[in-house]
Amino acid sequence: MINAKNLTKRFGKVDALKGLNLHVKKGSIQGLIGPNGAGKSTTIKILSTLVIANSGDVTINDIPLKRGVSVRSMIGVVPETPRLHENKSARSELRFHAKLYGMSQKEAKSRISDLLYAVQLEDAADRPIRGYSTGMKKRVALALALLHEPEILLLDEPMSGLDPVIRKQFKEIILDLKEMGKTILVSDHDLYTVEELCDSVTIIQDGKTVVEDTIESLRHETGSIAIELRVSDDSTMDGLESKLTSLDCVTDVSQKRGWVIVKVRDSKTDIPVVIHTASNHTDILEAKQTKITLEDIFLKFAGGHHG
């Protein structure tokens, strides 16, 4: 659905993108994550036709991005900071944009009514936007992005500034849009949110793609399971770490606040080996199993400079 190859973008003397590649499958939600300055917002702006790349190719549904209007009609964008007419109401803002899209009054009225319901703004639809909360403004921006019924949504930091309740509602709306067949690219610093929403991720750093795959595949590559061990004698931890590192089934060993954290690929076969080896080396007070998170994946591939 979205294919970007070797994208480069320079702002003055700064190379924002240095050959970035991106592939987003139709009907999926994909996360775009990376440290501050990695090129996430620049990528979103290029895909949304707001910024022109210096080089590289982008196709949207097999149509070159350079085709302009025909591509823009397929895309809806929710920017990190929506630019809205603060004195208008949500309904009048939507009416204004419906006119720009050439909708008839009847078509616009029906579409706007449906959208206000979908983004849960019916009760506030006729109040001035200047009195809206950040979450409400984000929902107006989402309704505007959906007004022309695009196939693709580009969401730049959609959860920033939202309280937990509104964040949950926004996630549900995005997941509903996926069920409707929309293709969605989400750039967000909140890795927990990305993990909840997305089927796959593209991790970028220094303007380049580091890795791109499904979260499950990356979880398996990172080490699908972590087992955490608390020992009776802290002086044995370094020796235990060395012993466990030598096991073929172990992908990583680290220490954190009195715990030895061991990552393995298979919980059924590998964890019993780890427990047996550890028990032969020292007394184990407690053991607990945790799933590899997107943060673990991010730290593995992006070097831990998460901002």
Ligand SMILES: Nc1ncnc2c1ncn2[C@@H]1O[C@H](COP(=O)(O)OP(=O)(O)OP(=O)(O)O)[C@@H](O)[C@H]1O
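Residue numbers count along the first chain shown, from 1. Superpose the two forms; the largest set of C-alphas matching within 1.5 Å is the rigid core. None of the values given here were measured: they were computed from a predicted structure. First, how it differs from the form predicted in complex with the named molecule.
Once you line up the core between the two forms, the Cα of E286 ends up 2 Å or more from where it was. After superposition on the rigid core, the Cα atom of S110 is displaced by 2 Å or more between the two forms. Once both forms are fitted on their rigid core, the CA atom of K243 lies 2 Å or more apart between the two forms.
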Second form
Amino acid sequence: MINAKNLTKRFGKVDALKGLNLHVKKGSIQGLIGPNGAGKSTTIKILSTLVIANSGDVTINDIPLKRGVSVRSMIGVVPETPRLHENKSARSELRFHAKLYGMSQKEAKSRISDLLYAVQLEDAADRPIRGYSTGMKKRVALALALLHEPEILLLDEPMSGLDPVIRKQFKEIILDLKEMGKTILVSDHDLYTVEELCDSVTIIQDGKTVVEDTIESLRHETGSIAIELRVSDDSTMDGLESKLTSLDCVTDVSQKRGWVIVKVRDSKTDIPVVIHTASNHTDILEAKQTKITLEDIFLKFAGGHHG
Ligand SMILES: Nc1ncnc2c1ncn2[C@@H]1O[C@H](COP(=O)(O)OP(=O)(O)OP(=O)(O)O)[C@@H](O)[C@H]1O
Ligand SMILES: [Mg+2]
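Switch from the form predicted on its own to the form predicted in complex with the named molecule and give that structure.
Following is the full complex, with the preceding chain placed first.
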């Protein structure tokens, strides 16, 4: 369980965090999302004790994060930019860290070969890291984060720079970790991935928490259902848009690439009204119902400004 209350962090003249709140339930995967510069990496660095906050409180499994108190053994971190010993190979880097964690040689050996297999680095495992690609370095970083089997994982864009195959593999690894009961905080700009992985999200912007909830309730709050309509005569689209906008049950209407997108709250009562009204107005060629995506949610809560 992770609890952060009112975190502030200043770097010189920059207020990176201005009262950030975050709660991650035990055994859940939570997404930490927000625009560039919002403070995601700063938050993760504070939680992983790499950076000290100026004020605020953090507890990890009810243990307050204080200078000198080590919660590091409970935590595994994939940093935004992994710092690795470039002249070591992945295997010797892992061995080096296993030693720091006090693992026996025998224990380390089998754990390391399992991890190298899991992140698909077996072939390159004995070559120097300096020759690795960006994605390969991320894979070493994930293996390092998992080495000591921590209860809590803090993953800062763990999948950026990964090809689609290894990305899928990473997703599986993360979901497996969730099934094992780990508590996971993951930051990523790919909202589709976050939506697939996470139960809840914390959306932050400008150093503050904008909203924190389950994706399901945020979906509801954003306007739970979207109906997309394609008409046979494009010239009727504007008229259809204003007709639907005037309906009480409709929360939003927009147009996108030849489709009119209508948002309603209740699928049972509202969809028939929309379809009925629309087909009275014009010929409907195609209708489909889509879920509100995490992108819709993000744009609603953090779409306003940038940076
Ligand atoms: N070491 C530092 N020195 C000065 N400013 C910093 C430092 N680290 C972060 N900042 C500033 O703090 C703010 C938050 O940065 P942070 O890296 O936490 O954002 P982020 O949400 O992770 O962004 P991104 O999506 O680009 O990774 C930014 O304005 C950034 O410039
Ligand atoms: Mg970042």
